[in-house]
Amino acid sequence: MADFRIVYFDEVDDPYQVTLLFQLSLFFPAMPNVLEEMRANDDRYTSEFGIFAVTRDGAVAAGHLLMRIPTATTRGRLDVGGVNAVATRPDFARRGFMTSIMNATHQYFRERGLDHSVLTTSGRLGAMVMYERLDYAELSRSHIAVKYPKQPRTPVPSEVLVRSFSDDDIPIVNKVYTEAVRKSYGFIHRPSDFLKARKYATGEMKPKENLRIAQRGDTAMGYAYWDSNPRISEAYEIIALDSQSFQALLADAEQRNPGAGIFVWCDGLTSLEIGWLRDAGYQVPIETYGIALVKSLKGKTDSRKLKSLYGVELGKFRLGLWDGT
């Protein structure tokens, strides 16, 4: 008889056990109220929300959250299964808990008519061996762009103003994003309350302090979220409708933190924006350990065909840092 059982989130007797799992594995103290806020504000989470291995004494040994993610492909909209916040407690590692959970997850997705399972992870983690054994294959790699303090500064476009964010800008940010990603593929469909959902998911998001809006006249043309300290300004997301607005957001960050290195996560950018970064003097693209993996739930995974389906080779694929699982 197995010494654990596989259950959904609402079947866990003590939700603080899930909090402990995430704290020990992901260093994210997701208290039960935080998990419920994530669940309420991001409709991509399924009704079961999460799947976990629970030992006989009630400890949550491993698990992850469950998502149904709408994506855009060269053949139209396609919902995929999302494996989010994969975690195993260190004291339960290498005992087969996660393999059992993943097999149950794949069956769960199949029963709901989903053809693919997707997750994001680090290529240097030991879990990659398990994912490869389960027939996951690479969909895309994570990249960054960088500029150091002594490199030439990005020119400031005179016709674009960059200002701070207010709560009234939430629909504006959504509108800019929707317009900017309209002709690309990948993970571009977001919930209407996306910023609020991300606030609870990361536990650290502070839009009023870190989000900047690029504006031409009375029209918002772009935004960027910067996490900054005296050494580094890091853009988790930068989206703009034209090259000048994109350039203005870069110049604003360089001016506000002149002694820092500027890092831009490129995961949510297509080849068009990568070109804008290069034009602004950034070293790009620089590969990181981040990787998006995909598994076919109906037959053998064909990475080449899936990359073609999502326009990866066309340079039109988006999987933003905030959209990763």
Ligand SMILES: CC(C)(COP(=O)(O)OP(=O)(O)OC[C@H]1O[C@@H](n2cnc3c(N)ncnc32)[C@H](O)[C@@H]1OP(=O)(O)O)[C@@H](O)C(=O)NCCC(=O)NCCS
Contents of the next structure:
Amino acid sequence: MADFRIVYFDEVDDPYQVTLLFQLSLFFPAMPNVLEEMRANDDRYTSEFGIFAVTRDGAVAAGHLLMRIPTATTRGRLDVGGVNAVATRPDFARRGFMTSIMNATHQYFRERGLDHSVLTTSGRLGAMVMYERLDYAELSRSHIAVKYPKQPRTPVPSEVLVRSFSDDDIPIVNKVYTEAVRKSYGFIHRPSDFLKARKYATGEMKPKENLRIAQRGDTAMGYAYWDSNPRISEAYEIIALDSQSFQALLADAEQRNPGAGIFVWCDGLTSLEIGWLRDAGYQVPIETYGIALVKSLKGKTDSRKLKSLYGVELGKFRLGLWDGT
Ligand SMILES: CC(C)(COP(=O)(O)OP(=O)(O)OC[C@H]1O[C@@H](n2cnc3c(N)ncnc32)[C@H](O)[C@@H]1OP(=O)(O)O)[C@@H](O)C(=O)NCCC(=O)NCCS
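Now show the form predicted together with the named molecule, given that the preceding structure was the form predicted on its own.
Then the entire complex follows, led off by the chain already shown.
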């Protein structure tokens, strides 16, 4: 194996080397200003931000970003380590770079008192073999709900109005989320302005175009974020305080894009909302390749025990698309 050093982000001489790494491995054009924006706005990134392998001639061969994520378990709040944007340059692949980095990461998490390392990935990727070798095991599977245009439309509840989002709604969205997730577990502790904290600031998230608010009288009862084109409307997040408001958000999407398939990512939903989707005539839950993995940093990983800690089998676990690594 080539001679290399493992360093943190601020020790990399040229941040464009990190940009190139993410571009080549993940098709993620993370220009230095984008990385800085992510670091400044998403408080889940640790102060070291990323860990990388640098070769003797200064190439950043591999690396990933580092997170510390607050979660809710059946035994209370627990911070876990988060591994984000795992990447090895193709010209350095299969030489043990990522295995070395991951081992250093696990030590880094242990030194910070963390008992678990978590990451979200796709079961289709070769990376799964590496994660399994490193003793990562399944925490949860990603599911979707789907309805095609040939299927009956969701009835429009008369008492709930659905409207577009404006900047004044940011606290409303946060409030609805906090209230809706109160009795569930998982990745539910968000910063107060999570839209900004996640992707709002980078411009990838377009709430004015895509976020819809459900309200009953003057009270906001739910919201949904839809990414739409003529073939598909995809809900990255749909959260509501009651079944009618949830139904109103589905009916709104079906009406606004009548020829499209409606897809709802269920990762952030509990069995309660999955039931609401079923009531509205959706096929659900349908398994996808998405998977959340967890590794115990103290001894062998016991997937069953960790699922139980997070209420996965109880149907009370949430790991929304905006909350993954
Ligand atoms: C996944 C990835 C990070 C692996 O990095 P790497 O530095 O090549 O990993 P390592 O050399 O430490 O691999 C260790 C072991 O993992 C397994 N492994 C790694 N990549 C694999 C692949 N593509 N297919 C099958 N097994 C693989 C092998 O068992 C390998 O050991 P071996 O080479 O002795 O057989 C790299 O292939 C990559 O960046 N892929 C594209 C981006 C990506 O998929 N990231 C993960 C997103 S969650």
